[in-house]
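First, one chain by itself in structure tokens, the form predicted on its own.
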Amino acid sequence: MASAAAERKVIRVLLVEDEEIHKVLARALLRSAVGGVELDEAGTGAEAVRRVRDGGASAGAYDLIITDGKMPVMDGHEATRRIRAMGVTTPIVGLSSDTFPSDVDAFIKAGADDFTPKPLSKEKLVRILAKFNLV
């Protein structure tokens, strides 16, 4: 009989985000949240946007992107806004400590898929990964 961590999905994730403790954290999540992770890293919105466009992702490169709001170079924002005009319709989740309704809808209006607050944690992982039939 196979195990429940032989049976989970292997998924490719796209983290868009600058700051260690982040990160490490995401990266601690996703690896225990699913079978196997493939995790590629941006550490401003920019660099995603350059991941994206070389790593064909609207063919499907990407499971998940997922995105801090504030960062270096570009934002959340603005990296999701050109993320979509390439066509890509991999699904994307806004990241932020800015929680008031008007920072969650500006990611949406960017075309972000949802958003959760930060801290990452288990439960809104796999929230997520639910969410897009990841698990």
The other form holds:
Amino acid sequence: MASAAAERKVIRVLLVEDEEIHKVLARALLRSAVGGVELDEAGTGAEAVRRVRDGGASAGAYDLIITDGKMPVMDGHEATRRIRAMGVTTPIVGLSSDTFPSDVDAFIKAGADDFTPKPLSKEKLVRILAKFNLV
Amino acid sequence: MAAAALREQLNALLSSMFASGLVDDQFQQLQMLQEDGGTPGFVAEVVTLFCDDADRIISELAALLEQPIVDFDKVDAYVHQLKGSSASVGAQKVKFTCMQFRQLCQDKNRDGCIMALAVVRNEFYDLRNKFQTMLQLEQQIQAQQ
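Follow the form predicted on its own with the form predicted in complex with its partner chain, if you could.
After this comes the whole thing, all chains and molecules, with the earlier chain placed first.
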């Protein structure tokens, strides 16, 4: 799936974040770090689950999911669990300003592949994209 | 005032903001994103979002800490939010004060939280004034070009 994304030269990213300031920053960073990006956004974990399911879970709607932790309605940990329960293997990266080991563990135990502390930066994004062979 | 003189004023202001620890590398990242991405209003957009968020959160915190019984979970949630947005804009002093504030929330220390709120408010007002001056100078420079 990662090599398909690289061939396509357009990366489909789902950003799960409820706060506008973090969305604005992530949008700018993604557009700066990646030549071609199709960015979808979800404001809650519930909306993220719906987008993944409606986008065709088995078809792999997204190449990368970046999700905040604390959000209204459904948090990022629960969304990650539910996405994994659908059989989706898309890389999921937790993004939070809570960085105690227990916060990181919560994401990993839910099924996330990686965690990066807020604020998102170009360096962190490039590392994530390289890790999952998306550039 | 000529654009060169305004530019000098702006550079001096930005230098002092970095030197005093008001802002950190993350703010520099925002400036670079603006330049590299060719998006002239990007820093202004992020700064404005931060200032609006911080204003709102500080009001909410003041109201929560006035209650006869303080809901420290709610206070902590707001401080967490402010810490996150201050980190994203590079508001270093505000971010560090929020970290101390969260510890006081976890200790359920009401008086400590009230003092921490006063410090956060002062740090934020100081930064907001500097951001407002920065944006005004940028607008004046743009107008001359």
